[in-house]
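Just one chain follows, in the form predicted alone, and it is written as structure tokens.
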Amino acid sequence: MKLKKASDSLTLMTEIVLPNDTNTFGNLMGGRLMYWMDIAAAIASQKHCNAPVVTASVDNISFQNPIKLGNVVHIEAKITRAFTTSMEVYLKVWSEDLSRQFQYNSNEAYYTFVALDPNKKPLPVPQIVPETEEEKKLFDGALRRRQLRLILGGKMNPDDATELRALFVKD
């Protein structure tokens, strides 16, 4: 299978935050950024393996700042590593008032997605190949991410996690 770089996955979303988007602070809802952020992983997933995907698990989100009502929302998605059928994305979230021409940082997360062949069952993907060195780091990183969901999902023994175990206890 022919190998693929994390920048060939790269997608950008932009939506603005409309007052149906909001909860009674003016801010934009939780819920409505997880929705957002679902589509651009999931686009960023089927221009990396070419096939329908699904959202596997999603990782800890936790909000830096609330997005305020009229503000603009960019969503950027990437592809980190591949596995077998499945691959992480990761997520940056950062906001802008466009009136006070002020940016600022919302929120970052991993996604995962498992490709589906026709008779949806698991595909196998592309692996990656990172380019930059934020890539390289977040590419390295993710089989510790994998791992910790894995046992947190209760589909591995944590003695098992050997990429996790280095980093706690010296053999």
Given for the second form:
6 protein chains.
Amino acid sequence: MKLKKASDSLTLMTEIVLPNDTNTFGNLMGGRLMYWMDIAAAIASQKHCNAPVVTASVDNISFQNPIKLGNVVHIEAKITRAFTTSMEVYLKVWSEDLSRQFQYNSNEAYYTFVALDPNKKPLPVPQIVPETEEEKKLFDGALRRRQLRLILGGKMNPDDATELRALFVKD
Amino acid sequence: MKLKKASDSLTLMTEIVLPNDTNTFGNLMGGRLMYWMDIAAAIASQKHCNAPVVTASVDNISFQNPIKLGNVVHIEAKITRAFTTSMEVYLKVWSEDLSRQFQYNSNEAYYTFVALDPNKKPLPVPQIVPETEEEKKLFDGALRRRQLRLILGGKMNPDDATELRALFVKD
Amino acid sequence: MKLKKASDSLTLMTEIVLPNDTNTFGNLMGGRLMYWMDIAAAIASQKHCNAPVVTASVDNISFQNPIKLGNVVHIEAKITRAFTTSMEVYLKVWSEDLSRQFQYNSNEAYYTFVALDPNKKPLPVPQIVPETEEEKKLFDGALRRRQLRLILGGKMNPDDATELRALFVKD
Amino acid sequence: MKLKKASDSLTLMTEIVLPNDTNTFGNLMGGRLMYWMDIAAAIASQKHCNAPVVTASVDNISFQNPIKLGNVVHIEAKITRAFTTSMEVYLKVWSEDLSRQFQYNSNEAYYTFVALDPNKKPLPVPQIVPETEEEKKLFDGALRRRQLRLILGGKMNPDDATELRALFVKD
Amino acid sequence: MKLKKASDSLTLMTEIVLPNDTNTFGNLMGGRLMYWMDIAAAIASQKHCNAPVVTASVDNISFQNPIKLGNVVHIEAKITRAFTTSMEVYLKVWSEDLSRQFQYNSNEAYYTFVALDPNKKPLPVPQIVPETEEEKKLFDGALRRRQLRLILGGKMNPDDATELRALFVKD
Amino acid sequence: MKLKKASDSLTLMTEIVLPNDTNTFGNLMGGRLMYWMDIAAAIASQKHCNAPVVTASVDNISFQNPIKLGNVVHIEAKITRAFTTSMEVYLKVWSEDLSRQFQYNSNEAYYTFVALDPNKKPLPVPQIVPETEEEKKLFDGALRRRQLRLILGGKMNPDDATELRALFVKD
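Okay, that is the form predicted alone; can I get the form predicted in complex with a further copy of the same chain now?
Up next: the whole complex, starting with the chain shown before.
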């Protein structure tokens, strides 16, 4: 299976916050944003593996700034690394008040997708070749994030999470 | 500020998976489920603090089983613990094929909400009194999950995360 | 066919009123509420008969109080009685302004569903065993409501509606 | 307040059944149809009273034929009679499979709306002048249906429902 | 293939502008109106050819007046002329503020649809017999509009557009 | 008022075709695509003029290939030229079947937007500096397209449309 570049999966999504996307403060609901991010990440994953995909997991997301009604939301998604049949997607979200020319960060996130064959069995996916400095950093961190996911999901013993353990234990 | 019971915030949401909620496999999209969970968690939070709330963060979510078109989704949300102006909500999601009488787990999750006053400033919220064994366990674990959120958000030094550190380091 | 308890079909649905659900007064449109009630009643019916169902009829509904944007709507649905291939569902709707801790009734209603087999032919459904006082009262009233439906649908002569007739004629 | 013709309020709505409007049989959900009917009836009411309106009640609706995905739904709404601050709307719904040139009835219904002034207080509405035979029949029947609504809503003693009582008691 | 009257395809659609249909000025978004017009025109086309149809093209549309939240939108669609396997639909859109009894024009447009057989191949459609003066004028103009479409689509040489050329060149 | 580059307004929108976006062939409805294009063009316009905008007109659109359920739609929007208070936006739409790695054109279009001040009066907008060959060609063609719009809207005499006339008359 041939390697693919991280940049081949780059996906840009642009949305306007409409009334039904907002809470009583007139700001974008967190759940609506996670829905859009899921679609952007699914497209990036399909660009990478050229097969249908399903959401396997979502890492911690923290929402930094309220996004106002009528503002524009930019979602950028890109594959960071592949693990046999799964892919980690890095998402960066920022927003804009175009009338006031004011741009602000919203959040970052990591979604993980699994590729499926026509019988809905997991399908091997190509590995990523990171090129830029940012892509290399994301590629390296993917291992640590994966260990955290496995521990949090009860599928790995913290003692075996070598990468993650180093955060807490300076040997 | 008077204490409140965890069970006072219990929220049950029931949804049917409609065509537009599904991916090409005819299964519920992860993003749509996170949207519904956000609304259920927002209601539980408002029941607890009796004020408008906004989503502050979402912990790792891992999706266990595909949820089919036409199946019923049950979302149960309940406050686990409060931290000055924020509340952690525990969500349990399970699904049902009512014709085949088949019930299956989908996922668990922790959403964190912040209460806001009319000027959109964070508002102190009541503390929780856990009553059942499960509520007590969720209350205790909330501290560890909060440390993980702070570390992942770059707002806490891993060395200070006493609760979390214990997972990796047996002194 | 074995009997089933009314409580086995109990369904709780919780919704927030979003901008697109409202009329020009910022209140929930009656039609949107009837849509949600239809889904809640369909779930309760499927819980009872474990087969796909379709809406056969809806009894008089009267809307008591306007439900405001951002308020929470609670819909409780439960089977009252079965008639060969149809089931009557009782729905109770109430709403809440969670910030002001103000709860108010919206309306009650009776929806009737028919169970269908894979060829879309009506399918016999189990009978109900009412247990509580309220369930017994609903079970008894179901006969009278059914007569009214049949008369209104032109399928029964008022003279034969023994139960209903008693309302008007004291012999 | 000047009288208005029933035909002045005539409203025609045409919709196509889309995937998200359907149940697992691929037929229009009853709740979606009641939502469309509510909007058609609200428009007819506003045409009559030239003021904002809210749904007060809906009479028994019985669904006759399943409406298929892709079929066209026609909704015709017209005021039958006014009662101080409320208006009864008669709705006739039929559907069409345009490829097979097959037209079929779906249902009839009566919705009641109340007109509101800017302070949300009920507003007197003009009376109707029925012109055609059908309009006259609908105008006359409106009184009997109103009595039934009041009895069902617990606001009228069956003994006082002179019009309705005649159905059951031949003096 | 038998001829059909233009009036046989007449389609009336009525919609209310809801919050999610509006831009930041509280007016109907142009794109939402074009979506509704597409559905109205598709229904008119199917009435004419009794087969499934797809949108082939849309002529210039110019939006004259903003349509306010809560106002009613009327869309009237009617076939003007057929061309082997395609049909031109004329749409007239006007709006109403029912409380102020104020009616205003929104826009006119021409949509072109192609009829398809079950293998998705273009299907011959009946020709139109225009009856009223307006229908005859629309029938005649259809040829000129078609030439403009073909030139704009790069499928016709301006020299061959006899009808259209006459607008610019007085021989 | 300072000049702005065409590329400053570049907007990329990415969407997946969901079930409710499709007609009975399982292909994207033309009206849904025009809705998405309207939003992309509105964002490009706001990027250019930094003020709220409304859709003024849409030029001929011709749909080339059906876009399938589950396929990805790419919409690219960019300002071509400004005219006092209006801006012309050029849109290019193409689609992708990511599993089969098959990319195909859908259509091109020109939308025109007007900038509005807080009193909803037209607002002068900056002029465009085209840089690439394609941008220069779009800038030049904008004059001819504008004349066509004015003639079609009955606001210009064909004799005065110097640019457009040259298409038909070789002097």
